[in-house]
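First comes one chain, alone, set out as structure tokens in the form predicted on its own.
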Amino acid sequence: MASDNSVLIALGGNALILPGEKGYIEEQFAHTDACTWPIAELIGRGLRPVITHGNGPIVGNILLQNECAKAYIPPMPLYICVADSQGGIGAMVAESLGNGLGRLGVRRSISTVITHVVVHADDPAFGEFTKPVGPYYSDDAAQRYMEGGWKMRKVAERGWRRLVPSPRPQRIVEIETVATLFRSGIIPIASGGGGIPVIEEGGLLKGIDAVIDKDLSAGLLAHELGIERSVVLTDVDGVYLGWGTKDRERLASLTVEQAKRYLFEGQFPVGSMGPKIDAAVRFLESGGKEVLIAGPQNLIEAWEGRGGTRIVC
């Protein structure tokens, strides 16, 4: 199915709403345009991508809308909020990428697929609520929600946040739809935000409140499509040792064994680069050939070998 010019491109959700921004739609479109323009240029050179994305601050805003309007409109469960974010972000990415291709004179169809991802009901993560989601709450509000069954954690002086499970992705329900689009030359946008988490009960799917790690879900998407190369676009221009120190050093390349060693040493924190490196290792160990980590602004030079970080077998 896949060819030498096939690649999975994963856009980081935090690239669409930057720290300190309100998240106005004009801001989100400006950032989406900036992220997709270099992708459009590479498509013009013959690249055949499948695109996935995070949903970071955006699904948090949707959850906050739930809270603000709950006296008037029934709040929706988290997995439906993930579906909402897939549709909204997918629409922005498709519009921005389509406009970029149009400016280059390249005609390609783009399709956003609302994507469910199966997780195991007995995944140990359902006993370990570790993923923070949604807005910050006061002590009084947090107490009420915890009495109602929520798991919550206080984050320094900012307040309390809801915690949800983060189970491992097992199967992408709409994979045949995505594969059919891809084979037909259409650019699919799929598995946004890690996918809508569902469990199987008696052969039926049932949505469940959880957040699937988007990097692991992206790796599964690439594996099921037979794609051997992956690009992770994030808010830094590569992978660094000593991040946050004056002696930080960008790594031009990493082997799987080096990546695993640095992970073990704690070079890549859990809340930032760690999940991306872990997902890259799993992707390569399951048959992938290369993972490129870069920022959207330096994607072209990273693709040409002049930036970013390449992780290889």
Contents of the next structure:
Protein chains: 2
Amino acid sequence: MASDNSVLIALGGNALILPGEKGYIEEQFAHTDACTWPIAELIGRGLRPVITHGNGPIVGNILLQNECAKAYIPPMPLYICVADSQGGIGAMVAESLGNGLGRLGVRRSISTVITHVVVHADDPAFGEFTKPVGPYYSDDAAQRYMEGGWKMRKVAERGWRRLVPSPRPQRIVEIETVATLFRSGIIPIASGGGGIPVIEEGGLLKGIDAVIDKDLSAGLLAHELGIERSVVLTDVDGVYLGWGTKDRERLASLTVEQAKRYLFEGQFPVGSMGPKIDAAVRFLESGGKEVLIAGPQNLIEAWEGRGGTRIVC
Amino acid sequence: MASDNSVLIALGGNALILPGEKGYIEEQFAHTDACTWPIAELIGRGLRPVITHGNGPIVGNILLQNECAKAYIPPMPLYICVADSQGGIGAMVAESLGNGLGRLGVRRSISTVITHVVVHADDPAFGEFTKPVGPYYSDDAAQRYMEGGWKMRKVAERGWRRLVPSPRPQRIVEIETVATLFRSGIIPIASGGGGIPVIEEGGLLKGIDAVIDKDLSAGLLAHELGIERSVVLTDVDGVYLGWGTKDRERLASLTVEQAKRYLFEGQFPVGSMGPKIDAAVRFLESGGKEVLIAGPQNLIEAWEGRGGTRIVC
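Next up, the form predicted in complex with a further copy of the same chain, please; the one we just looked at was the form predicted on its own.
Below is the whole assembly, all chains and molecules, this chain first.
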């Protein structure tokens, strides 16, 4: 089904609200325009993308809004907040990308597909609460929530934060839709935030509070669509050795084996580039051929082989 | 494209959170199950639906959550809140309907499509602020918002409420997606809450704070898909004359002309059945053949001709 021009493009959640920003809608649209207009340029040259995105800062805001209004409205479960975030972010990305195409006179339909992802109820991750979500809470508030069943962890000087499991994605419920649209030349935006986590009980689906690693879901999506190339659009222009030092050096390309060695040596920052390289390795080890890591500012050059970092088998 | 089994099914926003309920997620799922399981039954017998839904109570909750958290997070514009509500409600409806089909052993894909709807920037509605949205505000808060540009109206004993325009839907941006899915036998959930309103400026789309009448958008959607029948699923089992009296009488069927005469005579409550009949009349006058009004509890019988109210040309 996939052609040489097929690619999965992953936008980081931090590409929408930058650290330190409040998240005004004008800021968010400026960032989505910056991310999607170079993609539009490449679509004009024949690229056939499926787009996915993170939702970290946005779903964090939605959870805080739920918390602030809880005297009036029952807070929604995390998985519904994820669904909300897929709607809002997907609408923004579709609008920005559509306008980017419109400026170039390229006609192409784009559609956000609300995406559920099945996880196994007996995934060992459900015994390990590893993924922090939502706002920070005071000692008192945290106490009440923990009595209600939440797992939480205290972060020095910030407060308590809820932890949820991060089970592995097993199946993308809306895969037939995404495949149908992709085959028809429509650009799908799918699996936002790693997908809405659901478990299967006797053939029925049931939402569950967890966060699925968005890069793993993206890898599964690409695999199901037969897409062998992936672009990770992030806030730096490539992968560096010696990041944060004056001798830093961008890697034009590296093999899976090199990537794994550097990861093992701790060459990449744990909270930022590390997980992306890790996800790239898994993408390549499960059938992918190439991962390109670049920023919006150099995506076009990087796609043409003049910048960014290529990770290959 | 449409066959005899094609139908547009509209779920009222009040079908998700009933008047007086707080809106706990369990309540919402109980209602979506109640609405969608009879639909699943009919799909099992060959029905090919496109589903749309209101979002009134849900988007009201999202707006209140935005208001309550505004000291921390910039409130999102109404059109983003509509997008969020399409995501959350669509996810719920897809899950409920999917489980309804699963119980019957019927395999069919269902997908929520985030839907933008173009309105004309010069629609006279933009000079008339008619549609109340979101929470009630105190005199002081309302004063500040009105200085910031909002139009508001005071409701006795409740407080001030924001008013937004209600322009006519002109074009469904994601129509190619909905049509492609429908043709492929996938059940689309689309145009939730009347759609995310956008205006076109120099070929580019821009979100705008307004509420598009969901029945008008649904009519446009059906028309574009060549669907001639519509089901309006509401909280009563049909259309009554003398509603609220002991002599009330359900109308098994009525013609467009009869419906218009009853509307003119004020036979239907303004806030509830009136707008549905009005929308049914417009649906039929713009190419539709039949509108069935029924409740979840009698949908199957009504579909078979034993209940509900049929409005025909």
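Throughout, rigid core stands for the largest set of C-alpha atoms superposing within 1.5 Å between the two forms. Fair warning: this is a prediction, and the values are worked out from it, not measured in the lab. Numbering follows the first chain given and starts at 1.
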Gly46 C-alpha moves between these two forms by 2 Å or more, core aligned: no
Could you check, with the core superposed, whether the Cα atom of Gly127 shifts 2 Å or more between these two forms? no
If you line up the core, does Leu241 shift 2 angstroms or more at its C-alpha between these two forms? yes
